[in-house]
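Presented as structure tokens, the chain that follows is alone, the form predicted alone.
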Amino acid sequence: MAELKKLSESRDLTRIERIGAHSHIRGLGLDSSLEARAVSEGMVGQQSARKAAGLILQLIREGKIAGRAILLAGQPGTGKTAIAMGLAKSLGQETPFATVSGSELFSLEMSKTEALTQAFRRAIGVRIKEEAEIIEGEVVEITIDRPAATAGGSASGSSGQSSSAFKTGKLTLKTTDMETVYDLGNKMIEALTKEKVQSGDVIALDKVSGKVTKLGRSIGRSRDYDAVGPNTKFVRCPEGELQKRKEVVHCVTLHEIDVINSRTQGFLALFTGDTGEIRSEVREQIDTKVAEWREEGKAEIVPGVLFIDEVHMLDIECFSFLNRALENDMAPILVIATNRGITTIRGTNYRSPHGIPPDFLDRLLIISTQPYTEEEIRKILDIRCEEEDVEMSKDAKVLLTKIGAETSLRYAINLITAAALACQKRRGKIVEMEDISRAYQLFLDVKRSTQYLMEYQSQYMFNEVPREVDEDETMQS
């Protein structure tokens, strides 16, 4: 049973990786003088889009100009919020990217403009820097001695514990210039035996902390015969004293300093997203001390990219806002990408281009998404298949081509899984067009279900047809 239980214990979780929308998509496709490649990191055409967000993109990595907005409009379809997913993958994990949608701002439990000041903090960093005393160095030996359990039958109850509490040991540590033995206490001891370190590893230890961190194996040990993993990072060993003074960069979000300062569990609350309403005086009181920071050098201001998908569902007062949160010194970049033509501006009943305010319109440097041509819907597709790991015949990907540019591109990536879950059931290898004409018949596009609706109006539900009025009522009202 003991066995039993082990084997469960140890056994591998697996990691489900599932397939989303824009999950091929890698990067900007953009080589080193901002020229978009016709395919490239998942992206295909939309090559003038992409060589403006590049250098929007530039914009952004230099971090000396924010509260810039860019708006993405194009048709359904036609790659938006891929050159922003793009955008984000280009810029790296220290640049911070918030993505929000337009409708989530009215379900959330809280005001709408601070839902948008959440978002606009959280797409600001900081970097701050503190110097640090840290012992660096190459594991010659390390020896720990567990002291033998006291003897006699009152203190046989407690041995496990007196012979935990009072370990003792010994740590060698080199550089390539010198070479010295500490006394480890109790909790390094405990700090050293959790990370696995062993000899010939090279280490960094924290003075202040306490924490250590493995920095990798030594470059002198790699041709030791030991069972190293893969990812094994074999590194020199260090080179001066083992005593240094280090500056240590940590980068968080304005977001997450002003949750952790609101609450007294403001830390726990990071992880739950409980973070509710946050008073602005705490949030001045923030703006002020990382003000003071600046200017003594200790921190700087990394102004990230905002984006919101769905703009046209923001409504007048959202609106209202944004154009004074982008005066703000404090503000990033803001991408806003919209699918809508000349519509009515949500909370009024004036209409605008994309149904954002004129006024608002005129702060923003416009980059328009073009629909894609045939052979670029092939190429997309042909992405598609490689990510969602399906092997499809030529014929088929042709046929594919043909259904997409006649239909949308959305509906031919929705039909690639379920030709080949009808290929499956066949118990194919390949996918062929009997596949693909099977997934079409069985799930219709847009043009094919309104044919249908119009067709067999009269058997639905709620079917009303307007009553023509007539002239006699018009003149009596």
Ligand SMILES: Nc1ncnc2c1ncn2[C@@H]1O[C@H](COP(=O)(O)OP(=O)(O)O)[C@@H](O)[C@H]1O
The other form holds:
Amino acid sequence: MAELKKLSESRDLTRIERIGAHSHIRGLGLDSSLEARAVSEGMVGQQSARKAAGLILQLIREGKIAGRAILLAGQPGTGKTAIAMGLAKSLGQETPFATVSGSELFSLEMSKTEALTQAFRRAIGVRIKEEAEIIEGEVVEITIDRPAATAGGSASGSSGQSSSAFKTGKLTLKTTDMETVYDLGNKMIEALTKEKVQSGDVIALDKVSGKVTKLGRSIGRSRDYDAVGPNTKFVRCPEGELQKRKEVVHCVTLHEIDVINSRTQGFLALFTGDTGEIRSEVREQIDTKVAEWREEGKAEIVPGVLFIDEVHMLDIECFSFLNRALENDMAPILVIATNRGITTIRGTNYRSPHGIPPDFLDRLLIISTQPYTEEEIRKILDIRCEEEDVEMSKDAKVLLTKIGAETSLRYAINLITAAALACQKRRGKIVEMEDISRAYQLFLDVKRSTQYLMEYQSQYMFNEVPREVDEDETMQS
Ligand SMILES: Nc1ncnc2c1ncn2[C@@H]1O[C@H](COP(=O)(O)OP(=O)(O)O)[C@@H](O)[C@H]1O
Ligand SMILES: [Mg+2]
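Structure of the form predicted together with the named molecule, please, following the form predicted alone?
Following is the full complex, with the preceding chain placed first.
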């Protein structure tokens, strides 16, 4: 492996914007002195936990300390995952943030240690600096000619490109000062198509590797498109010459380098996620190469964050792996979350707080999350209504808050959508109390569902199975 391949395109996979459970969270909502604001960046309350997370954020940004582990512990629905997401959002694009759920590690395709290793390496970034000759400009026009497939060698006009090109085309690029037409060959056309480059985009082409990077959409053309995702970046049309020498910085994760260089899969595996196991020799070679780059000043390690949600699903072997992995000097900051109380450690008969072995617990800084007050629930529901674009009357909100306090925050959040649909059905504009109570009647919360089960037990299947006192009974909530 003389030259390690690296790839940063995988970063810019198109994301679909949907309203998810945590899409309202845009950060931790801290001020410059790391105090938690009451309501900010979609975050409400839980101030001491957020402040603690802010300190961790500082630690990560400085990037000096490796191998710290933080445990977020608290009842279900107290915002553990939300805080982790807030942390991720505040980190910015360059710092890798990898998330896995405890149960994801148990797959038939790879061993749990391999899954954990991959997770760790997804959380370690490498910033690679290179001097490159690039062409940077705004796309005026792309035209692609597709001659019939039979027209084998008719690569007319594609000067300087591979002679076996079937497709040819032309790309017109401009800066504020000049405009040039480039001939396109097969490879370039593929690269442009993959990036979905269209006129109005500002792009950079690497002259050596042929890599295409979309820098954003030109501000001048911003009004031509009304359906742009919130991720669309608007940039100015570049000035001066089209060709430039530029220091480019790629940020990739070690995992991405691993996958690209493991011969069996190639980089396509990055897109399918179907990476399989990666041989340890490949990893060793990569580590050596990266160490060389670091020495030559060509690369820097950017330790990121690995977030393992539902960590009580890990078994004793995973925990011992984590113990060891945290001692590596490239180790990311590990954030784990659990809602369990004192319970059995998986794979053993021992009980321990959070189902985590005591030796591993000892390494953790523990942040605990507290249940929300009614006032805080109201504010979170407010934010969620806004996020889901639901207008709700005052009374309805009061009722929903009551429901949230009585049942659970998650249930109340779920009712918003249901109530909005009920409102739509009766052609209302604003969600009223009747819609909330309709949704409340239609969808049971856990308490009522349990009650119902108690009443009608005999009519369900398997109700005769004797109850065992099983570990999950110790779960809080
Ligand atoms: N402090 C908060 N501010 C805003 N939204 C919150 C807050 N805490 C929780 N939520 C939201 O409430 C829901 C449940 O919280 P979640 O983080 O999933 O709980 P946990 O992971 O602790 O079980 C999520 O939709 C989450 O985004
Ligand atoms: Mg959670």
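Positions refer to the first chain, counted from 1. Just so we're on the same page, rigid core means the largest C-alpha set that superposes within 1.5 Å between forms. Note that this is a predicted model, so its numbers are computed, not measured.
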property: Threshold 2 Å Cα movement between these two forms for Val202, core superposed; result: yes
property: Exceeds or equals 2 Å, Cα of Thr175 between these two forms, core fit; result: yes
